[in-house]
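First, one chain by itself: the form predicted on its own, in structure tokens.
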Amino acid sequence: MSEVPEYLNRRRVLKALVAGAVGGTVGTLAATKLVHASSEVASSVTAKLPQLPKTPKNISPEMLAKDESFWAQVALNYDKVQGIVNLEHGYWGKMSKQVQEVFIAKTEMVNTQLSVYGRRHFKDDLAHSTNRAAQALGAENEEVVLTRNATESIHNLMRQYNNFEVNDTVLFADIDYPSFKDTMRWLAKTQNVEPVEVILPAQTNQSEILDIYVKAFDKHPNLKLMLLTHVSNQHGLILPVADIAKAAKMRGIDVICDCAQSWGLLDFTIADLNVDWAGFNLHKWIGSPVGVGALYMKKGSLEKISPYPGEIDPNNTLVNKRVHTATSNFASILTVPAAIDFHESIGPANKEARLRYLRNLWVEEAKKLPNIEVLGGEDDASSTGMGAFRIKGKVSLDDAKMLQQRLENEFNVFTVVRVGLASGCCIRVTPQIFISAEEIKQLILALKSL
């Protein structure tokens, strides 16, 4: 685990980060007054913020994942809803208390300084947040631009792809995000190319997944562009992205990678994926405020993705010209460095191991039940902390909705219905690092009662 940043440990979040946001850029009497006022108002709150626990020495992430006392201390850094076990954290992530305080401070600063800050100084702070995200991804600064979400990033890549020829084909899979599948179908129609959908088994592994994709490549020699999901939003299945991308590149197939769910859920860098283009969310597993995503475009790969309409990049060197987000939430973007710092302080590998452990607690029990079908990865390499299940033979949307309601109303466990899999609908289960093993037992008891 990385050393906890001083401003998080000493609980001087507002004073330190508001000063950092306005002290070095605005430098006015009004800014100084704002820093003092913000820190004074928040002093009673920040003094109560908890600290992250120190990681025991010589312990692996897998062993630490089972230490309930350690994770109970981590959980103190989050405000949790009472009265229900929330196992639906794949929608968006929760900010820690420390990150939330930074976000509040940034909001107050922006709301006070308004266009004085926005016109004069936001550009520099945007660059700082962007560079911090690039650093965490293992990318170069000029390869990343912040967006509002992964959907915006990936939609722009799809819509602005400009390398189609007659008789080309595009490929996607049933486990991809439904909106992206629809966009690929729209792209095929508007560009007069053929759409191909790959179907993956409801339960599968890395070798089988790679084999299915390679067979699809060989069956469709005119494939030009494919969508490849790192972690499926439906059931948490990990795809062997690097291997699939390698096989695609050997055949001249361009790859757009959907990392909307994977960054922060898994511990990786962009180099591990072997892709030229990818979209990310920071407001899911990284824990930033809602409304921040990222677009990655490897240096030298911009020629096939046109600038956003109205933007100009004659030399194809500027990734920021591939988006135009207009006026965004300044405070959310300014909070990105604090969110990444907190994420890294816990440790990406520790988070991944803890979430896997929580999933395995309920999956191991669910697999023993004759009426429960667990979906997704069959092995550790194909599984994440996200998971999904359904009642065997109950695959319709109505079946899934009824099951979700039973879990919520009868057992006080909140989950979500997922659609789009060729095998049918399911219930997705996504715990977070502040969920305890005891809370997972409530889901297990529900499964045994269905």
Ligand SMILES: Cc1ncc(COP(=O)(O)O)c(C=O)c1O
The other form holds:
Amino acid sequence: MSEVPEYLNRRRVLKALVAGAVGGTVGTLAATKLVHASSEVASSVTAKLPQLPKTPKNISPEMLAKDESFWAQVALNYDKVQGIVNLEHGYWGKMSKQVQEVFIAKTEMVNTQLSVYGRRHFKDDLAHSTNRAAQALGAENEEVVLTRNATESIHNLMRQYNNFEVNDTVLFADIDYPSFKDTMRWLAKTQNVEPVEVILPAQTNQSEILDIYVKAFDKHPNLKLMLLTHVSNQHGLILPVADIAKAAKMRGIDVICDCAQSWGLLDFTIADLNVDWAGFNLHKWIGSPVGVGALYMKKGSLEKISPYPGEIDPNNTLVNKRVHTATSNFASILTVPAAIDFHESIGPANKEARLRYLRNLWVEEAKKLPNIEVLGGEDDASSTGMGAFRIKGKVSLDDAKMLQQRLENEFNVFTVVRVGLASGCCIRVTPQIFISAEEIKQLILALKSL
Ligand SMILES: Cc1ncc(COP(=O)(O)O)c(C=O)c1O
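What I would like now is the form predicted together with the named molecule, since the data block earlier showed the form predicted on its own; can you produce it?
So here's everything in the complex, that chain up top.
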């Protein structure tokens, strides 16, 4: 495991630096230099922030996952609210203290320098952040463009898809993100094509999932475009994306892959997915500030996704012409390299293993309880640190809301209701890497009392 980069371990003294940068000298050579220096933020930051613990040598991620003292040290790098066990970290992630420091410094810098920074230097810094994201994904720089969130990335792919013909079909699944299912239904209506929804069992595994998709492909020979989710937001189920995408490609079906919940929760690179188009965010499991997503489009695959309305790309080679984000949070984008550095310093495989371990702690207990139904992956290959459950037979929205309230009010455990599964509503449980095994015990206690 690499150590945290030096600039992540120091506190900013940027205020003074930036204040001097613009105070009346804009346009001079001195100001130019200062503006540039401050856009590299934080190499001069000094006060103490927690250090990441060194990873013990020769220890597997699975073994390290059980080392509470190691993860307690990791947790020191995060500000944590006291008084409630928060097991709802699927909404958005958390910046480490170091990343937050960089974000604050960048915010101050941008807010001080405004257009002087924006017009002179942002383009280069945006390219730097984009390239860092591409590198971490294992993609080429030209294959990635930063967006504001996964929704922007996926919506643009859906709306700008230009290859429909009469009688075509589009496909999505009950485990997909509810808002994207709605967008697929809207797409079908506006493009005058047929929508098909695949239903997955409440508990399932990799081979069963693949089988269901392949049967759907064979049943709908006019299938042209499908939404495929890497990790379901409802219960953390992993889909065998590469295998499904292979079967789809063989039949000429185009795949839009939703990786909003997977990047950083799982350790993978884009090549592992075997898809041409994917949408990500960095504000969930990568730990960037809120407001950063990414769109991946494999080189040579751009033709069927038109440029964003008004953009021009005659040779279909420019991914950045597929979005037009306009003014967005500069500081969030500038903090991307720091967030990825921090994520990688802990180690993507270590994070994945720790989160799985925390899930298994409560799932193993829950499975012994006759009144609890655990949802999602039946096997390790199909499950992540994110999981879900409900009281057997209680599948309505009201049932799920009541259960969420009981967990919160009687047991001080914060979770969230998820809707959209064909089998009914559920409670999603999503620990983060700063959650301890002790905190998971609080959920187990609650489950045993329900
Ligand atoms: C599976 C899935 N897809 C898409 C999204 C949307 O992500 P974003 O908020 O970054 O647009 C989410 C957010 O929770 C999600 O869980």
